[in-house]
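First, one chain by itself in structure tokens, the form predicted alone.
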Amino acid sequence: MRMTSYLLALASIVLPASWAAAASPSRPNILFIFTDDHARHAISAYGSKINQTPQLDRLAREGMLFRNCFCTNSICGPSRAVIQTGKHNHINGMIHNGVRFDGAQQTFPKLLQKGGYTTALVGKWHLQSDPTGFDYWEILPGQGRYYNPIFETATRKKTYPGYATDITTDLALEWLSNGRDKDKPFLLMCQHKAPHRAWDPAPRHLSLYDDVTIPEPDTLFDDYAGRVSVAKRTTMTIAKHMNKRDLKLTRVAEQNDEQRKLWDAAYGPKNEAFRTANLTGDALVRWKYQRYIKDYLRCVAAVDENIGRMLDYLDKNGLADNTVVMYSSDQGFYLGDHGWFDKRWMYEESLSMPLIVRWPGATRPGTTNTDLVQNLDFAETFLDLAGVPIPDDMQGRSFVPLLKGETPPDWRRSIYYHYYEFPGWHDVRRHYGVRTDRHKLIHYYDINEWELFDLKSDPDEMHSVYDDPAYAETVKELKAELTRLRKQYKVDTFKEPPPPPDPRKVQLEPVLHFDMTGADETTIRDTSGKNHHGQREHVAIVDGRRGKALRFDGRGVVQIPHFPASLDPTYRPLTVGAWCKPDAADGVLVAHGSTMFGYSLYLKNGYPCFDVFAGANPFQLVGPEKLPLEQWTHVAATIDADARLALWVNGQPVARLDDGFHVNDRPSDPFSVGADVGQPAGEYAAPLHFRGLIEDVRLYWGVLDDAAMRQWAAP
């Protein structure tokens, strides 16, 4: 390992007193801050050109500031339940945030409990289940929210006036102070929220950064040119996908009348000042990467504000010579990077996490360490550290030596990176890969596209050298260290959930078809042969155009009762749409899903609407012509094969979106007609009854042509 002065020439630097010990103090306590989303780029100690975090930086000067560390899966439930056990997700069976943590698995907390150590759990948890091998603890529910936050333990929930990085550290003080077993040696860990998505300041930060322009990143405008071919259709860029709340256009509803006040006081004038310009093209991106980024930062200055509370209250009591502090955060984050922001690629913004870590007694100040580490080791060096056996399971290696300044012989040259999330949020796509010193080779195994890139030559990853024959040997050796790695994980064990149908090999079938044939009191059959049959409340059955219609009233609906994976329209092409005869200008004709993941077809004003919600990104089409009243109207839409949109009025385009996108997970609420009894899955108030008849209503899997849309409107 190469040794490195941090900040101050080797010459100029005082040792302190504690790293003149012989020897590092034994069972030291263990406080662990941890954040969501932080970027190492966004830490003045790393080099970060946005921003600055003194109290980071002090810890980096007192302690070894870490390189090369990275995630496993970069994503957050994922990598904190890496963190809990030692082990890769397809062990622990967290393989992303959809599935809930089993907390009766061995963790290293319930292994320092029984080592003797007294343990506490402040903050953002995000496993699902509750945490397990804690004497205390106190966590936001799910993602938790910024303004007033709402805390629980295992037998009350707690709202706390005020901001959530701050009341996450007056918890954990607390508990310090008041709540532990003072005759035991302690493993804290503190975990904010911030800096995740939507970026909410405290309230004294609401005007940070208002007099300054943040540089931008030089990849802000990249056009994904030299990666793989589904580098461009991600819903993360800051270009596209930002919706009103991430940009501060609308109001949190969590805040108080003070706050609110603030709130107003420090955006209602940007605001303003946005909605009169009418920016487009390349300055709108600018403006929306200003927002973005100043509230990010803004979030990162309140972490570290209370990064230094904690240091100083270990100072004042005594605590500091026998901790060790460690802060690092669950993953990096894209700050306008390739115009994204999020996470989740092998890329280098994504995978790099940050780490510092200070232990008075053993670590050199202010040094750098540049061996590969990982998430993964994290539960081996607090075992280490407080002289309790590591178990043989665990797949991770205790970083104590490095710690000490010394590199094992047989230290890793290389680490596994594994991302499951697909389908879900920000679509991209399940792959693997290695990273060594110098190269990085990505496999994106559900559509068998490779990357290799040489990162010293291409540091910012814009051009794939995989087929560049001079890199065949490198290709070569980096795909048999991919297998042994894969092997020594034990990653072929583990079967995980198929992927998503390919919406280029989905054949056109009816999926569902209401005509209403053989209905009965409660319920309307399916006639397309999938047994997908609906059940009716408050509509009654008439004659219709043709045959018979459903009379909704304005409080009536037509459900599936429940969610046969055979509706489930996860990128896949479709055609849905119905005859209608409505009595009011509004009403829901059909829906599925919610504005996380659904679609709907609508009206609204009198207008055609169809919308297409991609994790919670919505896309929408809206016709150019109200539908008149009281007569006879068929209306459908499309999404196809890549993922462009239309809107049908009796057999006509009227409205077409190019740039759409499939529904991209699996929606929470049922299929409807009538009404959408759930979450809304469109730009409306739920349930946004219709008042009139409908009919003929279908669903398909894939579009129709243009004669068989035209037969199925015909009058």
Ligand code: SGN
Second form
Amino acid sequence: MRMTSYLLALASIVLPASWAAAASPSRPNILFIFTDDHARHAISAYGSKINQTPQLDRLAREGMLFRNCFCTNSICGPSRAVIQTGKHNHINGMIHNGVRFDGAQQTFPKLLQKGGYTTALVGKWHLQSDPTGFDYWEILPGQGRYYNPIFETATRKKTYPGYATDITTDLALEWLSNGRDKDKPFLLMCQHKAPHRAWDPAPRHLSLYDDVTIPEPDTLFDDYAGRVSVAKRTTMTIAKHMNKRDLKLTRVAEQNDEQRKLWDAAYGPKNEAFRTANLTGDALVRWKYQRYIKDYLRCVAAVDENIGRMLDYLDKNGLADNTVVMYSSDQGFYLGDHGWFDKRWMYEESLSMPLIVRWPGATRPGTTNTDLVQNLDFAETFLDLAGVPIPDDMQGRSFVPLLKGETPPDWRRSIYYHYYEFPGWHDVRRHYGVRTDRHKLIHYYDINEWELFDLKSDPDEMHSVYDDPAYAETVKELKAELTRLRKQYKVDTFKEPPPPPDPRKVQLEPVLHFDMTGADETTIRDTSGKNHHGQREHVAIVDGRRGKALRFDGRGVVQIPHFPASLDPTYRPLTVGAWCKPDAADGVLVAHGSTMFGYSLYLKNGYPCFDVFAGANPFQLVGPEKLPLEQWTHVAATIDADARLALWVNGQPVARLDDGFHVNDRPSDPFSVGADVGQPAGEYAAPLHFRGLIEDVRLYWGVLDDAAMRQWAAP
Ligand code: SGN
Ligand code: CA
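Rather than the form predicted alone that you just supplied, could I have the structure of the form predicted in complex with the named molecule?
Up next: the whole complex, starting with the chain shown before.
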């Protein structure tokens, strides 16, 4: 543990009154203030170059700031599950956000409750199952929303007018005042949604930072040379992967009239100026960065103010001295660093968690700790603070000694990290790794690529030295350390779900073919032999171009109701298409999924279009010419193994996009023909019924070669 002399001097002034007097009080209250995606480099106590956080700074001044706190898995649900259990995700089950946390397992709130604490949780939870171990809980369902949020308890749902960060604090304070059993020490987990995407600021902060330019990170224009091959294939760049909602070029749906007015007054003129400026290239990236970072920091400003409200409440109600206040966030975040937003990677910006703890009477005010700690240690620390025994099966270690200024000689020298959410949002490959105070070794095990960073000479992790002979010994040592950690934490025996098939290895074969032979009253038979039979509603079978065709009258659809795994387009190269004879200029030929994950081949104003959505990132191709009405045309779309998109009309490519993307996770809505059921998988309002004839519908997991495409499209 280190302390600057300035802080030491400060501490010696403050100590006699508050520190020496109360010798480590037993069973303190615990206030855990937790945010979502708040990176350390957006906290001035951590040296932020982009904002001021006076209330967090106050907490740091009065407590201990941890410079080396890291998550075990840089994603929301998993981080929360680790905190609940004190165990790595392969043990608590929550390896990624798609899992439902098993709340029946041992968690620290339950142990505190048994140990005589009264416990409460408000705000973001995001573990899918109901919270357990709390006397009171009131949470945002799923991700929750910023404006007029809905909160739910075990028995009811309620919409609260206002802004989520304020309301979460209101609920927390209300419980402190009137909800809790005042005869018991309390645990209060106050968990904000902010500053999570889509970074919607409070009405009072909509114009904050309007008059300044926020400094750009040095790595905003990273080209990913010198890093793992897949670094450039991630869909989380400021340049290409921010949607209109992120950039506030569309409104927030949940606002009331008054909020909308303020919103329009703030963004309206700024958006107008943006539209007339017609920015392109780097200037456009810079504009997006400013828009993004300002909204992010506006959300942080509301968090900081609300932390101030909580601290003031403790002061005014005589609770400050016997309450441990701990501030953290589920993981870090890219604030334009490496050109990105989001998290997931084991690189510093998203691996790091802020951790500031104020423990009057035990922790020396204004101190800094540099030992390696993790969210894996939070549960153990809370139990230790409360004097409740720490179960042997927990995998972290209480940092109470660190808070008292004593680092045990056998404190950990390395941390283990493991990210699993692939396929999924933003396309970050699964990886595990080890970090010491100096080095970081990462293994992208699905593709068997490694990275090694020397954090001393390359703190921004711009150049992997894995292949540098000068580091051969370090690689050897760290590999041994990884093996040791994987054994210690029992990762080596864990069986995880297989990754999606390598697109290059997928064989070309039709997986669905509707040629309309063998159709009956309710079913369209799949003649590919793969049994992807479709259900038809309001669709007639009529004579077509060569054989039989489907006749759509503006309300019909053919869909495959249950989701066969064999139709999952995740990371697959594909060819999809049909012959069509449209009677109207708009209509869906084939669609699967939604604007989260999915694809759609359709006509808009007569133009053929192909949309692909990869984690809400839109990729779109539009043909240069309208399709003739009442004439047969062959339309198809392809995504190849390198995720290049193409749109084909009559066997010829008419539009291409070289940096497109695969559909990167399982679409939620069915595969459909003649309309898009459920949420739209294209930029239109669903169902966008087709009118006219469709025949010879085919889907392949692979790209047809030119000859095969021409044959299918032959008149
Ligand atoms: C949402 C976001 C993603 C984010 C995940 C996970 N998209 O899906 O950008 O990575 O949550 O975040 S959004 O368009 O819906 O905002 S987490 O905090 O829940 O792990
Ligand atoms: Ca998060």
